[in-house]
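A single chain comes next, written as structure tokens; it is the form predicted alone.
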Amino acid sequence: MAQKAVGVGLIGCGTVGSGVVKLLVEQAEWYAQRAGRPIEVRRVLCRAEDVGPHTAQVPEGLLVHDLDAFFDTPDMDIILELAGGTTFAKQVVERALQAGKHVVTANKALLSAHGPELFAVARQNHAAIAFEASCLGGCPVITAMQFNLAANRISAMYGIFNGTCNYILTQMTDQGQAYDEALADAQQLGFAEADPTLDVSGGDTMHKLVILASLAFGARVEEKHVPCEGIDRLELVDIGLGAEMGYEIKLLAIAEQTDAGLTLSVGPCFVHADEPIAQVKSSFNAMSLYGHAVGHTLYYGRGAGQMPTASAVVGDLINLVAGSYGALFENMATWPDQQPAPKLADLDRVTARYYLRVNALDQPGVLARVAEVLGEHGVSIAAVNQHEQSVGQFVSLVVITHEAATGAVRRAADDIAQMDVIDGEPICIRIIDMPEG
């Protein structure tokens, strides 16, 4: 006897939504075999102001513009939320969950801001939220971390979570492009939005770190817990000097479990060029994850784009239809709404190595004065590099520190900036020494 089809409602039919419709229509027979039941799109909601070329992908008779008409559609078991944003999306996700419908979403901003309360609503109504597509697009890190690595305590996570930033940094490193030129190229190729602020400020990366760190460390991580710095102030000179010393620059999302607590941050970092994550180029994403039993695992793939993201959405949908994801969601007590706030380490006391560049007067005794200030703050020097090329009376002086407390390095940099032999603010970039795995 043929299994009854599972009805799906889709909210939002932009780039990703149209990709999902394309997959569900073209691969219907294949997905029915994988899920054990046919999957049918019953209705697509596209607000009138969002109608565009992508809605042409929607089969005739399925498109509506009214929210009540959408939810009045009979036999919709699962809702796919691909509208984006946090206001309208929160409204429709809550309505779906309160009606006992499972939800699949690619909305990292929504889950970063409201994840715990939405997970709680889902649990109260015996529904599930699946969100693989929210973080690294087609790269299945959530499934791997939450289910496949369930035997592990995670000790550290280092991620390249934004393809726009990684493309810009690759162009600056490999092609010598200035930031503005690399950004313009990214926009022309469709890797960056017309307004790239959320990407280049580190905000998009921060949203994803909030979601992933909550799952990895069993804590209710919030946006306020993550210090965030973007790439929009990086200078080509620092990328070049770092490369000369064997480092690649990457915008990294970092979460580390230490004896003092959990450390969380987003910002540009130098990584040794031999490390696998340093070799992730262009618009690709990656995550290095360290488990106490498995050791080091690396996940790599397309972090965005129509079909990679649609792949993750439909993958979640198939697992919900097959019955595996819903049962796991209900039975596992590892979701953010079930966890306490994290114990956070004092970032001022977190130790790391740093790259410190100052524009110093080209005269005897300046290095000694810089070293004296660093020493006063307990920061010791591992290496010094001075380029002969100068700008007026000033030369670039680069100091690589030994491991030092972050707060001490920042305070030393502030004091160095006040010296009469220094021009401008020192540039301070963390150097990441990856754990042995």
Second form
Protein chains: 2
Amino acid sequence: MAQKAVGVGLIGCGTVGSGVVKLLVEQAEWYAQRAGRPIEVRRVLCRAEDVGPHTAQVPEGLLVHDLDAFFDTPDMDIILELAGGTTFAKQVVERALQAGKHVVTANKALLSAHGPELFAVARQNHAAIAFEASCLGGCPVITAMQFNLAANRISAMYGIFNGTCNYILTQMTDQGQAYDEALADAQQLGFAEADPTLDVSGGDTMHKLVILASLAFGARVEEKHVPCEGIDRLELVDIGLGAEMGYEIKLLAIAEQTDAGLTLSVGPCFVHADEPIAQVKSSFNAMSLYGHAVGHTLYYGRGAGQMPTASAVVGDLINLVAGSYGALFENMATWPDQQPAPKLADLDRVTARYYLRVNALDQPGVLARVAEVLGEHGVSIAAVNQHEQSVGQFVSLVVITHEAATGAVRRAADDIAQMDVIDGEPICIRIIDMPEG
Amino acid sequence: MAQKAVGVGLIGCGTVGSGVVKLLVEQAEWYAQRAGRPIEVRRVLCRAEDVGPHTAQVPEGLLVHDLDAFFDTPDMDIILELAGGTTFAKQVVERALQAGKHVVTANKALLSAHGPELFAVARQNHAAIAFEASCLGGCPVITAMQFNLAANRISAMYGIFNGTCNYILTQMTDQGQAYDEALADAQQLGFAEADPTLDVSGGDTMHKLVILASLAFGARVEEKHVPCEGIDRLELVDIGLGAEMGYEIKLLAIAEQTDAGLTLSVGPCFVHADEPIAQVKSSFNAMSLYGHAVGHTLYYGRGAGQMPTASAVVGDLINLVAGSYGALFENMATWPDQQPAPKLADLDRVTARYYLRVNALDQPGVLARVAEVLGEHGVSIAAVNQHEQSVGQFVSLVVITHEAATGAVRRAADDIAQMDVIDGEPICIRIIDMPEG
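Go ahead and give the structure of the form predicted in complex with a further copy of the same chain, now that the form predicted alone is out.
Okay, now the whole complex, with that chain kicking things off.
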């Protein structure tokens, strides 16, 4: 019964690393019982320049600052990469894999930029990479796809992948806060970094979409395939006008398998308020996935934070110890390094419905002229909303289009922007009509 | 590269069985590529008395009616039990396991009644039982717990486990249909059986709770541990009065780890309308799970139906072929046969908030007398709602209690029922306050 312990090495000891150590120490006996073998942390690598407030929580004698000293540790079978970034992290992950050690990582930027390459290194060395923590730690989306939904052709994925953005949008929607105010609140509560660029620009969401869409659609998706728009230019007026028409604003990662190929994008979208994904509030994350047999499934949980991420890291670790993840990695041919390049649809021709708002001069004939330009581009109008209140000489004129080619809508918006009766750039937000599921 | 095919035998060829055959035939090449080995259906057992409309869809030459002929089929490594029921199904599952064959089953009644016994037989014969399809086919709740949430101590589970009941309650809530009318609609749409007893009594929900709570709480939960109430006596008036106070009615399976032990129950409950689980509409299922590290997670999808169930069966099958499920089953000590009996809390002392409605004589002093009886039992009142409209001499008087011992509330309700100013039995519905997550 007394099985040999599995030795684990941690790289990085910040928020997540210290959460992982906490779990492994506090629940050691229980995990040993569950996984069939004790799991022991043998070494924690924290570069001298990375020593921080959490480093003190590392049990005595485990901490090293030197890379060689770390890798020279005997009986270290599994490496947990929690350092973040793409340079040092890539170096240590490659070194671990080349030594035949399994790697668990929470690093979405690394896998988004170098996933297929690293998976290939793993495969050459009969090692595995486990990465549930890299995307929506608290939602088991990777295992769901690789394990449960294995029988399904996936047709569409819609995700709220960034808790910072979802918190800000929830505050704007439910509390009427302006963007800057909501961001400041998020920073004060620890939901946003001092430099929030990676989150609010949609970049973090895009990293996760690259990883998850690769798995869902069996294609080697790359960052350059994903047009990406953030939430930092969203105005309260559009959130309010959308709400009047029954829509909720969300920063969505979108991947859809169409007849013309795969479409990928990240950007603010309107979703019907009664869709389950519209109910995802505050810093929670969620993913809606549509499979040809299963229909609509949705996964909801915390996407980030110390313990939800540590939960995913340790879950992967336990499954590596039990051998279930290793078998999945070795025998299922569903990993990014094994996939062909995606056949991408021409985004210009992809059709969708749009919300279009312009600041129009409050005078006769303007709506007719806007409608005429839309018509010239083949964009037909489903609904119009213009309030009586005007700001100075201008009024907010909202047009909801019928389904139209994205390129045509953009060109129409460009033409409208040139009109002498229009002030500034038109605001153009996609409306998502979820599939029947 | 040309790996030997895995042979599969199907027992039962009704709705789900024919869905499984459809997937395995249509996607044969793709599954072979994903799982690393071709998967071939070698035999389909359909007893003479079970031949039905779906039997004709079985590919020629595969169908047998005789149990021995079925089990004599060579190279049949995995058995899919889709017959249902607990007698014949138990016999064939045992026989398959004793022959060292893995079993995939969608049969919740079987596992609820005989799970630990069958898991033990599997273990003795180095075979595995995979059963994602038995509980909420379209929501990967079993794998989520066994795989992703492996690092978590689960504190609470709240589930909508029955699509028939949820459809009926959604119709009552959103369309104002009476119970009988909503049930008739559900039957017409195929969401309810001709005899809906197992669904509307809460029995089907209870079966799933027995299976899922065993996994979540590491305890050998049995059917006798779960007090069970159905939806068949719910009145529209209570759904409306609850809605006025911000609550939505749901048939919930509940398991909570309290200091006094595990509490288990199935029954109609009020949940706050803004909780994610309150948004689960129509025939969809969902499970909210709270882990000590991950916090709140929710899984949403179709719980039944031909293709969602077939999706779960084939997902399990692919993971058995890939070896990942076998490793999980063999090496993780988290299965019902490996668990001790649960330490159950005394339900009488478990505290909760309650909605209490009585038909009270519309005369002075009645509210005072009802309040007095509640007070005598130590139940304190949080809110009262009495409308001006009365039916004959009687009015609906609703009391929302503060948190109180369940037994005390019941005894107070019994005493109130005896009062000469009260007509009929008080209606008593638990209000769920979800944990912070």
